[in-house]
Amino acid sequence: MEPNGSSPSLTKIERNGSSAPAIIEHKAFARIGLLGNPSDVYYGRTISLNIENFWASVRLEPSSDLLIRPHPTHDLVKFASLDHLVNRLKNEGYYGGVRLLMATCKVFTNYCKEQGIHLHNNNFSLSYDTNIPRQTGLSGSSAIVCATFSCLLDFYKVRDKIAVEIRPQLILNAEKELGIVAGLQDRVAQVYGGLLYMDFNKESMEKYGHGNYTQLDTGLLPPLHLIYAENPSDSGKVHSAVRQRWLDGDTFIISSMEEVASLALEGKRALLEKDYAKLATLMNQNFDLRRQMFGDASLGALNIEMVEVARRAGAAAKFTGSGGAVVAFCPDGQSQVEVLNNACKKAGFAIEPVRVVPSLLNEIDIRNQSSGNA
């Protein structure tokens, strides 16, 4: 069984008598933080989920040169002038998505060589999409290396070699490679997909490398929004000073990020028997103490704005990740929905209901986990 969106899109030749797959091809979609976060980094819990809303796609060809193909787009080497290339800097950065389809190739062969899993010399091309919006929290660098990683445990046939539970922490180094600071929580929400409830404790990570991951059904979740700003703050910076202060025994963010990890265990609770109005105040309060913990200079004002917008139309709301989106549930339904709607409109946010991703584990997958996890 393969679930809408998950599997590789395969396209058979014939070589020497045998089918052989020609072109692998994976997504990965970008994720929305809904309790918890940012506690994955500091042992604690999370709830996130995966939304067709938006995804980073990954395709991968046999060829006779090993080739990473820039994206003609977010990898952009020709400009019409200098000022062209000065402004296109200034908006989208110096990097695209290929040193992120490189730094995957470097971590799965550097682990495949250190576990002893064989792999075939054949080489191949990788080239990659995606639509997911820049600096908005949403995971969209994760993505690329999570579709990428897919691909290459397809083409080496090697799924059955590495756990499902070590995938994310390896997506993770990749994106060490590149200086990426960030905790495992996207990485394991877009590796297994749908509604997962994580539990980074520290006696499990330091044990096994990996929480214990629960998937939930994702139909106990109420209709959600997702809320966005056109010109994003950038989300890379949010963590530093308060990692230094947990790290220096910061009683207060100690404590605060504690109280965080426990809404999401509250918001298991909640969403199990579907008391969509404390979810709510968990949302909310999610949101209050990350701005009593970063403050609000750390978080920037447009973020700020757009939870505020959804808080004058009634809404709960809250960052879907580092800033620049905000999840947002309207708990007294659609006419509310509407208030939301005009208010972002006016703001000049963009919004649009959150699609729920599946599950993406494949059969292999599931036989592939290890008992501690659901």
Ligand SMILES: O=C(O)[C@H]1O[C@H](OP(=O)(O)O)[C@H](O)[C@@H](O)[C@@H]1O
The other form holds:
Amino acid sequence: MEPNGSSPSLTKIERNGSSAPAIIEHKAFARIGLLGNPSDVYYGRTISLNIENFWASVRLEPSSDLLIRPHPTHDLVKFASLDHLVNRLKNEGYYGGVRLLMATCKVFTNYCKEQGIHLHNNNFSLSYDTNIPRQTGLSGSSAIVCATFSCLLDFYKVRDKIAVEIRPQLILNAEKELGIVAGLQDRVAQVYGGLLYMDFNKESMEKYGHGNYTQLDTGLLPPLHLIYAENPSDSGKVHSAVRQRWLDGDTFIISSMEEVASLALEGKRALLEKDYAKLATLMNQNFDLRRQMFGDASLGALNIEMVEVARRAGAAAKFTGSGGAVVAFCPDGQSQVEVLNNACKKAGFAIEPVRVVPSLLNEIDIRNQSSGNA
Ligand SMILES: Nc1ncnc2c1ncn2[C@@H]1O[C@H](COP(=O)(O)OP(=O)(O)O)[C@@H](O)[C@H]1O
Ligand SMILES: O=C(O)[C@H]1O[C@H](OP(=O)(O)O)[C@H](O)[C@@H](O)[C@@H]1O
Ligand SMILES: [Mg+2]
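Complement to the form predicted alone: the form predicted in complex with this ligand:
So here's everything in the complex, that chain up top.
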């Protein structure tokens, strides 16, 4: 695994000798919610893209015992002192990636059993690594789950038995299993790659168990920038209160989520027409609606400041996910990008150009898309 390297190859299957069982390695990349998030949690719509800037990788090695290997830093259990332990919990919480790997194994196994998909009895060990800034709304959690899921698909050779459009829901189920409130957009972007328009309308979700996912030409995108800060926030916690209000029938939340969903629909049109002034307006509206629904305390002062620094430079800006990272677009071009770069550096925020991942579907995946994907 080389998450600190620079060139992300997608899949690696190593054979040590002609008869030795294969080691399988998969990557899953960070994603940006460009428009419509978080309405994906509420039968809405989003436009999202998978980005090469950051990724998680998972390695599966055949072994005699079934072993889930803790990550040396993300699942820290050895500390220099009590203060170190307490600080670590304060800044990063109790959890690392081990629980994600375990939940993925459980959801995968149960789904295969329910569907009558045969799994052989060989064991494996799983380890992971990631360079996705932790809990910054770049979908670091589902990248770990998605890469694990891909390893299991290949280890059990069942890629042709689990249709592509079903996989995001199974990946989401692994996090649901852990009580994390989240939606499908991350997982769809990570399974499909590229730029996607997603429609999670209730009818399709209930009838087929998935939304309608359309891959768009990544060439439609204008240059985008990613801004982020070391500021972990727990996306599950951020979402729980708003989710509860939505379940309780709060009319403000329900109508605002519908408005957010409609931004993705308008955004699709704007992208197809290359109407980037419109795109900028929609991105700003998206963040303003999130801010009204979630409230400043839940979004966090530093996260709001990231959006405001970008806006003061004249850029359109919104969260990539639930908070921690921002996607910015400079409608006035390169001179504005320079102003934005300087403003971010001055404020202590990292900024870098967005690099989009091309489609990740292989021939088996494309052949096995179910007919329910209208
Ligand atoms: N970089 C990471 N390393 C290990 N585990 C992680 C990492 N990021 C997220 N997780 C796990 O996923 C859970 C949910 O993370 P989440 O808040 O959704 O972050 P993100 O915005 O990166 O998806 C965390 O509580 C933790 O268990
Ligand atoms: O709030 C959002 O936009 C997203 O939040 C979660 O993503 P994360 O990267 O963990 O912040 C959630 O999983 C997504 O479905 C939401 O759209
Ligand atoms: Mg997450």
